[in-house]
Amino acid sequence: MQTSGNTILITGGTSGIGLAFAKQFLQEGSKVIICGRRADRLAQIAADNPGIITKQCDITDASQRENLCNWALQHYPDLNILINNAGIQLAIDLTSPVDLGKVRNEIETNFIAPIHLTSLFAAHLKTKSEAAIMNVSSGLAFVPLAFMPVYCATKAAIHSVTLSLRHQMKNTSVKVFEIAPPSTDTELGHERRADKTQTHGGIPISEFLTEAMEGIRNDTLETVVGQSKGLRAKREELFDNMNSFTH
């Protein structure tokens, strides 16, 4: 797919690989907008990178979610990709009653949003020549930690749902990738730690996007970067015939 010339809308775009994603579509010709719900962050995103859009949005409302599209479509109807990434990852003891704001919460960013956002946009990107959805999903959606059991479900549950949106979608201009990162140094998990200065840990950003690209340039809309390809056991064979009969 070509990475310049398009308009694109990412979500967690105000820090790892969400405005890795930012910079580097933008350094390649695209415009870019992003969305993340602290407006600090985003104004200082727009002063250091010129030519980034920004907008404050809390993609766990779902009136907030309709507004952000509504005001996208508006103001940037050549927008022709959405980038799911948006994503927070807490540790849950599942043996002792839960929180479950905690949980209705980190459901929500990682999985209801994507889905929500994506019906949202469908309809305009299928009207596009070249389009794309992009959902973030994780090596853990294939081989979960234990610790952060609602983390790695609701990736799996990305993936499960980015195959049948690919099925759903097979018949338009719209491309659906996956792209699963493994653990990657930016501050995804800060919400667990007590250091808040403390990055998660993994391969440099910078490894993670040369690979996310090169998938993304090259259709490949698996994109299972680094170790993720060793959690990724094998492909679904029986998905193509489970579902051929289907529309």
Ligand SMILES: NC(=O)c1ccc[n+]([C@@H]2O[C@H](COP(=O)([O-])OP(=O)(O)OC[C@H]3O[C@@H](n4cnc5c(N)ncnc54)[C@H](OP(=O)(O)O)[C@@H]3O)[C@@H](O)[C@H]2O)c1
The other form holds:
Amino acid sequence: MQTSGNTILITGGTSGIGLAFAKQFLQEGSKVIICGRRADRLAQIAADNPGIITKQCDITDASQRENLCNWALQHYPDLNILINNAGIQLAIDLTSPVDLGKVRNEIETNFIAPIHLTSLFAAHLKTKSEAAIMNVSSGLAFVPLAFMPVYCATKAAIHSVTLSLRHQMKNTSVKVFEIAPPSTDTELGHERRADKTQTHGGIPISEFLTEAMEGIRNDTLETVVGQSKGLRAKREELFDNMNSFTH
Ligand SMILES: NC(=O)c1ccc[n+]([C@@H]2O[C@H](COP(=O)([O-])OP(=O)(O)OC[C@H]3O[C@@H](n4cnc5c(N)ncnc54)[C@H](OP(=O)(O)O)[C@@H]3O)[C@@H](O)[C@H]2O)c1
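Please supply the coordinates for the form predicted together with the named molecule, as a counterpart to the form predicted on its own shown previously.
Every chain and every other molecule in the complex is listed next, the one we just looked at coming first.
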């Protein structure tokens, strides 16, 4: 896929992977629109990066998702790529009563919002000669890390939905990508860290970006980055082993 000449909407562009994608696509000659909840961050990013267009939006709110879509298509009718990137990651202990509000918020952010946004933009994207929907999943889509069970389940669900969407879009101009990052040093999960100076850990974001952009350029529809490849491959191997004796 060309990385220049596109008009791209990235959800969750105020930090981490979304912001890195935004700067990179802008540098490579695409028009970039980002959204997020934090107005101060959006203003700062717009000031620091002339060319990045910003829109405040909380993607957990269905009416804000609809407004985002209407606004984007009215002002940027050339829009040809949607990157469903925004996500949150909560530690949830399932052995005692959970805070259902938090659980629902995580599922709404990571799973329902990408489904809804995809469906809102799909008809428009199909009118473009080259278009894409890129879903950011995770290596944890393939093997869960037990202290964040809902997060991992949302990422497994996004992997599944991406397969179905790719099938539904197979006779259209819309390429459906899944990008599965490994642990990457961003702000993810900072809400649960008492010490805000502690980082997420993982590979530097520049390393993630290099491999992810290469996957996009080469039309690698499942771009599984770094250590996520091991999780993906191991699961396939287990699946093959478990099913080897059945027809
Ligand atoms: N970092 C990793 O190790 C890793 C690994 C695998 C997958 N991923 C995935 O990569 C994606 C990006 O995460 P990141 O690592 O870059 O984390 P991050 O630095 O925390 O960025 C998350 C972004 O999502 C936005 N966001 C969260 N809730 C939102 C909401 N309700 N409405 C609009 N925007 C919202 C945040 O913006 P506001 O706070 O301004 O709203 C922020 O821009 C996520 O889907 C994550 O699951 C990350």
